[in-house]
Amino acid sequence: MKNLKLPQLMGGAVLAGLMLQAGVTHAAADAEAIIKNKCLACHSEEQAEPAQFSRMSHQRKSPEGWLMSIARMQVMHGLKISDDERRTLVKHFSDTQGLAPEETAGARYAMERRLNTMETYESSAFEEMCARCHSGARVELQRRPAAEWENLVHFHLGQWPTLEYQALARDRDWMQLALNEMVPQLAADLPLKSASWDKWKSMKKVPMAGRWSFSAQMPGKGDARGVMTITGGKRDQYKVKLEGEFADGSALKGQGSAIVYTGYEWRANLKIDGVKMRQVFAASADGAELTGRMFETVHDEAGMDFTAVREGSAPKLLSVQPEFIRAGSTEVLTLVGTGLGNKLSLGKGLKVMEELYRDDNKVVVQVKASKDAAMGTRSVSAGKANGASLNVFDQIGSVKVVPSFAVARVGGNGGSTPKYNAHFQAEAWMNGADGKAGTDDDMRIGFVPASWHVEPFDAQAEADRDTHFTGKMDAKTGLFTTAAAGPNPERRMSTNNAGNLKVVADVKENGKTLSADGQLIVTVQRWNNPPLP
């Protein structure tokens, strides 16, 4: 145990290094041998053909879930295995006891490190019993029979014996509720056996090698597009090269390695323009599309939504950049996808004045929108390629801050945890038919430039001078960078640089200023940073 580095095992920032390294994962026979040689000191073999082992053969999880389980065996139970062996086990369990795409659909935000997601569930019991100490998604990304869910309850109480004395536990018969109500509910909602998993296991998996046209959107930088070239494929391991650009013309280039789990779970480590980044994508069943998020390895709050389509697959239009045009204006639009035909259809009232550039992955055109062009969202096509839309508007009626609620964390200052910053965007909306903002028929226009600042959220925040101590807002990009961690002698009682802020976006429209605000909680470091929050 002396050589075990806990941050390397449990920290989401370095998860990729544990799971990805070309040429280190091995076949199922190797994984079975590792289990028999290293795991049966505690577990037992239930049957030989096919091999089944106590506890571990009765669960299904995401790759991150399996990594966390194996790491816990190392940290808490003294399991001694190499990084190579751990990667082999994660690969084996993810492939043989993973989750079907339908089973991860509602909880992928946890794997993609979208940590500002606000979880809501119909079951208040689930929220209070399961989703109060960690995300509900961590539970949703696993499957067990009733007996195993019961074992998990006992594990929780054995590992954290004060659990019953915490808030939302000491006010009820926690153990009785967990065993008699939550176990049946979890076994019914998240069962080990499912038709989705049986169907997915029987499907032929498609290799990922090829050229992929991609479209992305990153807070603070805007739209991006380019080509991702994937080579290799032996034992589901690949090399990746990314060549693209942001809308402002700055480069988006880099390369790295990737691995595919469960036939569709894409995980990659890359260095993009000198910054280490990670990709967490899901491949479509036909292997033609990849969707997910690419984010910085250390600062996972900094990332971009990412969609890619394989060249040679059915024609597909991924996006129109920007995604909006004002009636009566002339704009340069970029259509991104594959198989883009020569005939462009933008709808009535929009005319292509000139084609400025064309290749296999994008078409750049100058478009004029007439003053009387119909307002609304319209489908766009380029030959047989469709799937993207364009918003036509006359004026911005209101603005929203996205996200409306966010958490940032102080860090650095010689400590072991980095700062966790916050990124905001201004989302423009057009008023509906009644001309009033905030009604159901309002139309989303898209993200627009804004001027940013922060204010105290309430009287207490003003009295504590939170705007002065918590960090700095970039007026142009919407990036809030937190202050340093640790006690601050300049603050009352030398407290840290936490605080409660109002984030304000100002957007100019027809000589007026439209404003919107959201809330930002600046708090202390995230000491426990597992792959699944």
Second form
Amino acid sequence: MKNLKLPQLMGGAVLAGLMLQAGVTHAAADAEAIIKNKCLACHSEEQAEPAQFSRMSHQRKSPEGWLMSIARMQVMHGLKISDDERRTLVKHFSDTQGLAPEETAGARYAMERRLNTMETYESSAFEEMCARCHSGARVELQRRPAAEWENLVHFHLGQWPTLEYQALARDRDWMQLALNEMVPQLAADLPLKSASWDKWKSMKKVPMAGRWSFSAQMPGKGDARGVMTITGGKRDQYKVKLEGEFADGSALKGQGSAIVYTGYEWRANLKIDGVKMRQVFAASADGAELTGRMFETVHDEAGMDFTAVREGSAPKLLSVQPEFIRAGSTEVLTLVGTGLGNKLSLGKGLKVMEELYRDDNKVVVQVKASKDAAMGTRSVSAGKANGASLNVFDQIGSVKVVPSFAVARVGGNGGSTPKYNAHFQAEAWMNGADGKAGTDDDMRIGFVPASWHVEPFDAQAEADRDTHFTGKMDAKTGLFTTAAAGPNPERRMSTNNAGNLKVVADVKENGKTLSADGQLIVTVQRWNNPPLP
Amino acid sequence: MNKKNTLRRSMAAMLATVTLGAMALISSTVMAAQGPALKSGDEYMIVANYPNQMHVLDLKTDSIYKTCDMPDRFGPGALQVSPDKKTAYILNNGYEDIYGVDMDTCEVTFHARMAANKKERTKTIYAFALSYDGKELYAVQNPTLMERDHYRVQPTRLAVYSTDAGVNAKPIRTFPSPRLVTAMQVGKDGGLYMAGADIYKMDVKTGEYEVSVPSRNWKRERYVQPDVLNVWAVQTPTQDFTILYTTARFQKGSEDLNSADWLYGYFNINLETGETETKDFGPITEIYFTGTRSPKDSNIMYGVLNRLAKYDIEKQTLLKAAELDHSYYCITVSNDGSKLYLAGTHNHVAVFDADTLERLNTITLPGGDMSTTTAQVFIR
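Having displayed the form predicted alone, please output the structure of the form predicted together with its partner chain.
All chains and molecules follow, beginning with the one already shown.
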């Protein structure tokens, strides 16, 4: 067995990657044997047929959730288990005690490693009890009966005895609230038994092998499209090959391996242009679509929104790239999807001048938008394929920085934790009928090129020279690369290269410059970085 | 100290109490005599730091007098000095053990494991104190039962030890204790003051306790519930047990936090007389982890974290502030009130003139970070 070291297990991307390495995954039947061999030193067998074990048989969670539980048994409770055995268990538990697709809705960002998601919950009690230290999504991606939520409370306080001394805990009777109010709330909101899981479990799962047309969008790179070829499928394991391109013509190519958990949770490890990347997708119930995020394994902040549709399924238009056209201009548009029919419907005022390329998944056309074309969003179709839209605008009225608030982290410099950089995009908006920017009738245009720089967010940031110390903004791409980790003797009080920045995007429009800003907090490393934040 | 080690330690602190704790236990041996004995009448200060040692500083010369190696594992290095100034008690080994160390010989003369049995994992979150006569040691313990496949957090308890019980000390009495207790000190009347949600006073013979200074449950007109977190039970020359709070006071007739006054204040118990105080001393402009009053002038309050600050309590004004080279957690003052000593974080003890806040000296300790050690000043 590979000796697991703490830092290795702490790294979210690295740990999640462990789910998916070359090697034979045992059949699900083997899982029970592993449990009986390895887990019964502490857990007890509650019944033989069907097999039921203490704790583990009374929870459902995501593949990442199961991985974290088993890894914790290794790190903290002396479980000796091979990587192969662990993979078998994660697969088994995810398949037999996973989450139905609708049970992951609204929390998939955690699995997709969108660590800059700002969570808000109606229940301030939940926010303060659970989402104070880790994402609320980590909780939402679990299902337990009351007794198991209660065990979780005891685990938390037993493992981290100081948590009741922390802010938002020490001002209240934490333990009483946790046991008597939070446990019933969680058991009601996130119960072990659910109709959706019963239904999903009994549904026939669709294998993933086939050719898939995909559409993606990546900050700093823009739109992308292509074909993903999936082969194999024995024991839900696949080979995957990606052949695509970015809008600027550069290649998006690579290959790797994948596994499907719970009948729909697609996880792949690929090497794209020499860079290790991961895919975290959900397959639709009919097996026709894959949706999620593809991101760099080490720098998971660098990633793209990704959707794919299976060739041979119902015609579908995934996107029009770019997603906007200026009235009075002639542009090349790329339609991405599958089963794209000959008859393109772009709506009134938009005329196809020339079809430059066509296959079943992609149509490239030169389109002229008349000056009087109606402004705003319109649906587009290619024969029977629809589902995407196009925004017609006359001029950019305002710009927004997306995300408007982001957190980046220093890293590297010999430490165990890499930099966590930040990626920004400039989102163009047109004024609505009122001709004013920033009002309710503004209409979104899409992401446009901008010139980027950072400024001190406030007087303190200026005094501390945060713009000098915290990192560098790439003026063209909107990628902010953070500075090195560790105390910096050049800074006041030798502090880290942390800071508070204003991120400014300048967009040229009709000879004028439209500016927008967002906020970037550069802070210290995320030391505790499990697969689910 | 190299970065890798720091990192590994912080991870260990976060996570690995079970495995690392078990390993560390094996080496709980009595340490060999080390360095000179302390001299009667001289003023000293003790602090603890990584990798796992306690330093006695000579405050006449502001230099290291001696260094004692500590058994087992460092953390948090909270310290209390016995009333006869011969023994230093240190909470260490990942908050799980308290050791009494003879400062003359560096010998461990007392050792109490907080866990009552093998099934327990028990931590003391800074909450220990000595009786006024030094014969008993009190610790609030947070036990968790490590069942085979689950944990059960147990009620907190006060354990009383006899300080002459040696290196395998067992409690001579235990009582139920309120949760959330951190800093503790004992009054001359024998009552144990325990800072938790409120500051309680416990009769250590019967375990009965009552609120001595209300904090979470204070009734101060127009004031919101204060926020208090103090883990440094600094033994002061004036026998003051001082704990800082932050709060907000609404304007008259208003309940709007935006227009409220945000205030720093202190709870104080005079351990000699039992007199208690709850008093604001200034607006919140920055955070202090610890504060202490001047033995020369009880109207002067010092606070430290990212700056060293000096307040006029009655006027509620900041008199002076000194910039610091890095954060310091724990402030202590010399017995005559002339010098301030800053400890905690890194391995520097910073010495300041208590009047001018001029930096006089820096005592660099061998080893690493002091973490949340409690610096204690005393005259032998």
